[in-house]
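As structure tokens, one chain now follows by itself in the form predicted on its own.
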Amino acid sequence: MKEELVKDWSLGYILDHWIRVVAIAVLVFTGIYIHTPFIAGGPDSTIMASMRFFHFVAAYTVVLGLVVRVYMAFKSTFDADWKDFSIIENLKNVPDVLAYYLFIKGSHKDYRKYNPLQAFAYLFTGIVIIFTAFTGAAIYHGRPFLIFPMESFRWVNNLLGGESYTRIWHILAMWYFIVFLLIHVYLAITVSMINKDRTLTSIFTGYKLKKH
């Protein structure tokens, strides 16, 4: 059998997956102190005032984010890879798949790029950020950050039942992404383990292992 390295990744898709994961992880750090302060200071001290700062410039670069990763899906001239989440497609495999996490099976079908679960996973993950950043705007109260008059986004409250729902429904989504990416870690790692196909160091490097 033969083995080659096969372009994976642009620099493009390479670049924004880790802006968002930075960004991400800068969201749940500030978030957490936003919500619980746990350095010397008070709610209305400098360093609350950064970390709210710097919490809305991480959300602006989540969505945004979001926004060029669609874009890429449709345009991209290295891989428009909008196909790969056909819903219909791809819930015609999940039983495939699932049976293999499961271990009832011992293989699944060859996918593209993304296998129906981890499709149907992104697919999610991009309205949770959706959700995310109106949960957001809903419980703010400060001056307009940016372009978004925060006053627009209280139908959320009520939609919700009340701005301590949203606070909760906004936590949960920060969870959602917390325990997405350790799974998303382990899977990449157990793939790169099992397959020896470079799974794990291709969202580095841009390239996969392939074997013909």
The other form holds:
Amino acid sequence: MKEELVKDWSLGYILDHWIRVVAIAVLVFTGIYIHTPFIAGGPDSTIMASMRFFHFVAAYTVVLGLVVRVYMAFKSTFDADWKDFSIIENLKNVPDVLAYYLFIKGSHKDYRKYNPLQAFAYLFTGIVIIFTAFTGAAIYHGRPFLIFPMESFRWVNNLLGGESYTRIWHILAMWYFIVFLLIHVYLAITVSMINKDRTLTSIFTGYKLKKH
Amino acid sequence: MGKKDEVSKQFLDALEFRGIKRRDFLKYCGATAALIGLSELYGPKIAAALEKAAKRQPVIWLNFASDSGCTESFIKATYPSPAEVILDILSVDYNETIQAAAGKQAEEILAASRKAGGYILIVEGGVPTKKGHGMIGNKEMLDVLKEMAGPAIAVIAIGSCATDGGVPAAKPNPSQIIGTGEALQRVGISKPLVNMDLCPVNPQYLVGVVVNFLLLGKIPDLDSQGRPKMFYGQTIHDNCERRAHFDAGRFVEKFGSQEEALGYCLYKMGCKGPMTYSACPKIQYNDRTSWCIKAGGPCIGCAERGWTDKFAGFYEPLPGVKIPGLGGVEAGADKLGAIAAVATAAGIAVHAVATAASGRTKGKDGGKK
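Next up, the form predicted in complex with its partner chain, please; the one we just looked at was the form predicted on its own.
What follows is the whole complex; the chain from before opens it.
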């Protein structure tokens, strides 16, 4: 059996991934502060204004990062992977992977880049990012991207039953990202240990070990 | 401004007689112009329009399920104010709380007004839809509204009871009270409707709408909830006098503390200012004496629909959420999220142990086949 290093992620994918990680970390930290300010400001402090500023900058980053990611899914010259997210195709293969994860089967089929559950998780994360952006814009009361008029997202509040509920959904979305992070990192470590193919380090180096 | 826009000496003398100085009246008209979004140059025009409103605009004021707090907020002025003069331009033909007539006489006034038509209908209070839970002169309140809304030229719902039910419609809403807009929809009447949420409504808001009507002959621009944009265009938070403390991170943590004495931001005490659209910080109450936050109370959001339930826990930042499947158990969003995260961590721990036990990490080929 031969082993060789194969490029799994281009620089674009790696940068897109890590920028998103940093931005979401900033969003969670500043978001918790904005919701429950845990540091009191002094006479010359601008702490809440700064927290809000970095929250908005990071929010724009995540939204634009998603735009870039969707663009790469269709147009990347390295690996346009939009077909891997096909819902119908992936639904067929869910039992296979689920059986493996639940120790019913000892192995699963070989999938191109993402297994079906993985593809669903990433697709859903994209949807949650959009949802969080909309609820965030609704409680922002400003002019998102300076192109949307004031209050152009107020319909989100009406849809969710009032602004207090928009805020609750926005907070629950944050917890989704935390739960996602836990599972994502756990599976990345476990898969690296099981397959011994450097999955975990591939998102830093771009290279994965392939066996023939 | 032409000659015809000027106020006659006679009118000003009449005001002097009531104890209102000419200068104060014109200043007030200028302020009212600013209030409804016009240049202060419109002040004299407003004064003239008020004088020339020769035929006093008839108004029917209906009281439904409420504590009449809005009526109170109008009549509790201790001296004749310019606002009162403007409201005197209206001919309030029927108002159960303050009228002298009662019984048959009152019924006759109402019938005569209905026949004449052309009045502005002011509704105060929610409309009970459960039979027998709210009746005036042996008639269901919903039927009274239906009768009186028909000949009206416009309907103004004042106070949060009238706009969506307010306090009497709070959970569990035993009388199934609804707001004026919904009630009109239910009886199939379509009329220009101005909603003025607040508990109680600010008299200045009604003045603004009335002047707008006298001057321009139409109701003002409304937002998505039917409220005049000029009063409900910005949040309380955006204009709050304590906003600087918010941006600086200076918060009241406890009532009776040093921070409270210093007038710090009430955000952590459950202030709903960031979610509530109203011009309270600018216009204030009781002739600009004070308002909730100036008096040290966190905003409870009474200008928003369903505030009695959606902002419940007035000293909590957010209401609790019903946990699905647990029948009535409520928890805050933070707790809910923390539970999900802990459950995930526990699931991962169990899975990690099972993975180690299965010996998968020891194999060479891994899970793929």
